[in-house]
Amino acid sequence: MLRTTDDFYDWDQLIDEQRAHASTSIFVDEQIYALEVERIFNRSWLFLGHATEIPNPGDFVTRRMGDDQVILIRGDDGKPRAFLNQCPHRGSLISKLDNGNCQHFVCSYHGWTFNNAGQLKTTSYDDFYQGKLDFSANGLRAVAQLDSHGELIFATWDADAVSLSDYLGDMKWYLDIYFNRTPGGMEVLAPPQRWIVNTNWKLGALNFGTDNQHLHPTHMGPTALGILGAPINEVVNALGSSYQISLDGGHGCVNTTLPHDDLPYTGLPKELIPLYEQTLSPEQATILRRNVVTVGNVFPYLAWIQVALDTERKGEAIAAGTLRLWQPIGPHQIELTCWYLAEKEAPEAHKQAVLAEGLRTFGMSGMFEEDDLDIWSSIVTAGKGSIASTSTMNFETALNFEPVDDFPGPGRAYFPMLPECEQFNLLKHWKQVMSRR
């Protein structure tokens, strides 16, 4: 173990700035993954569901928020609420449920009674508390703050969190590009994904923001398939005419785009076009309509793709949107939900080609998400090891490179997208946020 005389680790050393190396042992050890529960996931806002996902009065999902389960509810007053899966009487589930709808959620234990608002309504023996219990007092515990951009909730254990637009901030500019480019915004096609994989959160948050000289060497198969939206050379083009993005909070992108409009909204409904550009400013439709592929990570652990794709090779590609959690149940497992969006103005074929595209590339069988948690598995596996815990990775090809200036988007641009800077932004916005007590 790295620590100081004051028993804490010594961050630095697990994260060397000055050489661009982070030690195998913050994706393997225990305790850290301790204090992330304590510093990042409790005082970070979260990603908790999609608004299409509760689109009725007493629409519920279940969730995590770091390592507790929560209960994602639209309110009687249409307002989304967001508590703790947890009885306040002796600490059973409320809801053992994925989803459903209800006006009440009542204890399978005791009986105890709560409306779609958390308010304790009946304990089943109210008399013999003689009047002296508090009912406001007894209710379900809400999260501290919880709020939503376009149609992504968040929320927070934090009460003093910064807000959520704050703690997004300019990573909502690239978020619009992919999820709020129409005026009616996007809708989730289908229940989410959820499957377990053996590795840690952070590799996922990495390779999402972003690895990117991972394409060729880990999807080789899939690539020479020849199912990319785009021919390939014009992909290798634009691996290397493309930038990644760092944002402050730990947040960063990359958006494959193409240096010509010879491909216009490559997978993209052609009759949805206006609203794209009546939508977004000229220079997010300019990104998107030249994207062939895009990754991003909100730190800590929310990331999203969209990729160009012609799986059947009919000559007609689909621009497949997903979402996804590397939700943490442990430092040696995630619990990876998956979910596949499209414009609600979209023809219904449309959004079906979505689904369908999504979930033979990025679903729980889909062959790149193969090819990835294998490679991120692996990494796991190795490095529980007492010799490979005590080794370290290197990041170094990111010490060459300076932000340019030459980019339309917000943020730190780099040029090209190839090397390692934004992924070790990300760690070493990982290491600030650990090291604060």
The other form holds:
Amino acid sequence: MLRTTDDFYDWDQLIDEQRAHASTSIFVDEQIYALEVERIFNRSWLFLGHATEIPNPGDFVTRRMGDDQVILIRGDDGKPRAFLNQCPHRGSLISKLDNGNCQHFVCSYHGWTFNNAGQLKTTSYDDFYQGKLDFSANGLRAVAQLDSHGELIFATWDADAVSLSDYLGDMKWYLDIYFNRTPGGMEVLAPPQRWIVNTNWKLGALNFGTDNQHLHPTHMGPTALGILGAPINEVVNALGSSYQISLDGGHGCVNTTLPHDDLPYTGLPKELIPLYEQTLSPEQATILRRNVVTVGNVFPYLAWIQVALDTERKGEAIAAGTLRLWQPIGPHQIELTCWYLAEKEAPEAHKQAVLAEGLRTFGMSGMFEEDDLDIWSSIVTAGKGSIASTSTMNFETALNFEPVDDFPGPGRAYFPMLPECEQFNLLKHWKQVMSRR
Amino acid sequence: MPIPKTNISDGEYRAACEFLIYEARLFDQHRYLEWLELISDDIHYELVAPTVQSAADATTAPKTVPLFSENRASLQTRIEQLANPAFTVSESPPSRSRHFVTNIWVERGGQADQLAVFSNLLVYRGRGFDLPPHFFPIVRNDILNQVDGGLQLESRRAESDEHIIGSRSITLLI
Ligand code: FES
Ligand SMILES: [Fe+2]
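I have the form predicted on its own already, so could you send the form predicted together with the partner chain?
What follows is the entire complex, opening with the chain shown before.
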């Protein structure tokens, strides 16, 4: 059973749809965070990892779902499963590792032993139970549902949750452009970067889903250094002619695409172009062909960015992408978890370039990312004040724009991409989920 | 048993120490452009973080997480950003940093004119509002070239001791 707590919040006041304002308290309040764990993280489909992180039977990684520790493991039957990282006997962590491979987990406290499908095989003291212990009820606690979209593995604690496919809805169409675009699919290039940022997880979600007004003020520095892989006038051109996409379920993205085909597949390996065109629909392939930068956020907290980059400024673009989680650790902190990926079919040199360009720009030492993180930390520093937490955040530019109908992909498309439409839609979805008992 | 012989002269040991201490001072004084003059044109500069893996399972190759993967051109770009407050939000105002270099061990490098230098590094970084400050423990394996006029950094392979880095960013060099 999932825990449910009554609440006395005036959700319409916290997210004021008439004014397009949001209370600062939703980014700093301890009780609201506790409700988020219950109503969002314990009920949503949460990203656990990429299939290529656990390629072989017995491979596992340890992760979190909401505030719980979990193990994602591939069983001897080849199926991924996820379990609470907690011994059913007396509650110790089953694994203290980040990754590994095993046939059996042996609990280091009293020796209960589980196979890699989570079943209890022995307690080490089976005789003392005199045959009365129900082994089948004392395995590792499995998530309620686990499923994959392509190689992206998700799970939920909610047995009544809609299917993963329905949960992702139209977001699948966009996810596939960036993470499911060749027959072989993507591979992770390294274990994820993990680091601690003193901010609220929703500030990451809102930024990647999608804050486009910050691009110029926040990121002027690295942009002026000339490390984007497309000429700056073309990037400006693309920013001016692109749409932001708002999807049911609180998902959103931006595909910053050139209005022409003069720089096809900027930063992507030529060898892969036929594979993209055989895997994607013509509309999806057009977005990829014209893309110079894309960001998106899958509700609640899985985000991506892919940018054409040239940090060495040698006139060669590399389109480098990351997937990341705004993994909350309480209301005021996240463990940012960031994977770099490339197509399995890509030449080795391209994979290495994606990794290098990716971490130089987005990641804990990223020349763009460090500026976002500095600002998001400052919002929580300021917002924790008793006066400051009663202020509201302003999304009023969202009020003046309606979806347009000349965008070829699914969802509600807004033009231009700059107003705060999708960000406020994300908050409206947040309110809907949070006010549901 | 005696400790291994390093076959390094006092002068070589002293030169290696002075190199590391001087470069740390350049970092802490944000004199990055001067540091660029101390590195080789084909420098390989990387920082990785470990992942927590089983000690029992020696067959699995260690999985590490790259945090820096740099050559001279990308270091040049990073330094142009760090050196110019107009190009960085996160270093404007600049962080205070302090590089503490210890446990310096010098051996002969792969080539006769190279020194292999191992050092421990603790970097303090603090910047006003975002408390607490970060103490970043690192071990470095360097190759220094002995060239006319002194030593030059040929490669640096550094590893963090933290597997989850306790800071919002690394906006400095190590
Ligand atoms: S806590 Fe795991 S065996 Fe007792
Ligand atoms: Fe940003």
